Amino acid sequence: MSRKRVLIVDDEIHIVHVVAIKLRNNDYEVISADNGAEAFELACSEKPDIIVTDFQMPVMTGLELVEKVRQCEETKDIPVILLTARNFAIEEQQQEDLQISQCLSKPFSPKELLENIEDILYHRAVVNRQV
């Protein structure tokens, strides 16, 4: 079975580093970007299995990234986990409209993020097998 590929997007390099270590230790392939514009290009070229993105970033926010990902035929079905600072709530309607699989508040534990990724990817694999 091929390794799952995760795109991590955050302008705080230490967060990318910590998450990447946790994921690599659990046999995931990790791609990273420090802004939404770069992440969108990587999403299109690398087609990750899941995207984990920060909400607040320079150049393009996490939400703008998700909007672009959803508009592109090649990337529209990639699940997304959005990381937000405590005081940035995403409206439930917006989360639904953009098909954001999960919102996690910072600070979060890498273990919690890993569990969310596995739940989403495993659930998706089960759903796809039933189709």
Second form
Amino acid sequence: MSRKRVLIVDDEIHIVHVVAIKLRNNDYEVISADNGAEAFELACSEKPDIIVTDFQMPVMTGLELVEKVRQCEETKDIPVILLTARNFAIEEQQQEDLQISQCLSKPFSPKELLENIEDILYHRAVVNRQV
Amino acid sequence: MKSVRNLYVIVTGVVAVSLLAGGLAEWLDSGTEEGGRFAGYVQRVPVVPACHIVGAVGVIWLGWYWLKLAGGITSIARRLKANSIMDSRFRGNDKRKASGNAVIDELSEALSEALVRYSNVIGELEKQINDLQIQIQLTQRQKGNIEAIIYSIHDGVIVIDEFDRLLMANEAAGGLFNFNFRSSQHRRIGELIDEGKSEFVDFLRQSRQSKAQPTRKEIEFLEDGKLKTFDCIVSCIYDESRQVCGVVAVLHDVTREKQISQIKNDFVNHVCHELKTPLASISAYSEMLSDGEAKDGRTRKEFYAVIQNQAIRLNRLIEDVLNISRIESGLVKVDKGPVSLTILIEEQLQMIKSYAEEKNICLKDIGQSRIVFDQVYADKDMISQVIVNLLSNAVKYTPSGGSIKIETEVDETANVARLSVTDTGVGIPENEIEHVFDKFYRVSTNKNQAKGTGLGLNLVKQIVEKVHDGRVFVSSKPGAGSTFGFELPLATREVVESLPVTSRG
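Based on the form predicted alone presented above, generate the structure block for the form predicted together with the partner chain.
Every component of the complex follows; first up is the chain already shown.
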């Protein structure tokens, strides 16, 4: 079974670094970007299994990135986890519309993030098998 | 009364004629010649006794009439005295025993007393009239004052009756709804206020119909193309039978308060976000360390360093917020002394150098006066903070490959030292330049270029202008770059020379 690929997007280099270490230690392949625009290009070219993105970033915000990902045929089904330091950053309806799998509030636990990633990928695999 | 008077005249005449006739008959009877001739005619009838009888009856009637008249006068006098404490004096006279003089005296006395009493009453009434006139004047003056107060209130005040007709409106209300009160009085409020502001009219009607206690609502109007928010308080006016006879509405412009509230909310959001970011790193790295995710000593050391740096960053942010708060409230501790701007710039350039090199940005320090005369009388730490904020902003908003120029100059004519930082960055749109020093303001087009709290430039302004009586300045061209700088008053030569050489700079 091939390693799952995770795209981490955050302009805080330390956050990217710590999440990457946590995921690599758990046998994930990690690619990263520090803004939404760069992340979208990577999503199109590298086809990650899941995207973990910060909400507020320069050039393109996390929300703008998710909107773009959902509009693109090649990336529209990629599950997304949104990390945010803002409370009530998005409404439930918006989360549903953009098919954001999970919103995690900063400060977050890398362990909790890993568990969320595993859950989402597991459910996706089950659904894909059923289809 | 007239017939009684006539009767009295007739009876008096009959009595007088009877008495005269009786006297004449006796004279004839006395035997004079003329009397003897006439007596011949009258001796045939009993004239004398008849005359005497008629005279006697007349006298009796007159007496009776006089008593009746006296009784009437006494009654009038008693009525006049009816409310007087002297009334008791008349109670004993009910039997109409008073003689004519006594009655006249009583009447005179009663009339005098009544006259005195009515004079007193008239005096009292005149006094009351005077008091009332004074009260009317006072009331009119108070009414005028109240009207003047209501008219001069900055808030809009509108009073309507139970039929929605305008009873009163002050100038602010007239200005707000574009009507003139004098020419609009008694017109229906719905006709005076245009449809764009009909929410207010509906609110007035609802408040009146619900007969509720004062009701409050925030209503937004478009005024001169700008959206304004008004806090409307409507109270019902009740008549004596507790029926609603109108409503009074007060409209307070809370646009500014709303903006301030929004700025405060944005501030809380910004600060929370900025605090959470380093906190997230500290939390994540700590967890990784405790979970044994740092496999080797080098990684552990790296994790500890991140935690330490993020803690410093967190502390700096808190210090920035507190410094602004302290400066604004006047509680900041200032430690002023003569300092050289040139030396401070050199120190801060060392701090920012690695950040600029990371972005491949060239730093050019063009110091004009590397001599003691660029000394200013200032708080060294605060001015260092100002310089580092300007330099880090310039690096932050300058694209890779750009350059930053730092200039100092001494203007002895103006008695100031001037520092300016010019970058080749993204620049600021003209309409936003005046806001760049506002607290938490971030240039809309540059928000996504780099992270920031919007506190740095505000802190620069507070330190330079509020603490050091200096001046900040900015000029910019979108796409070409910006120049930010400040001027500080030069330290006087006496101050500089009074200090030991080691403490200079």
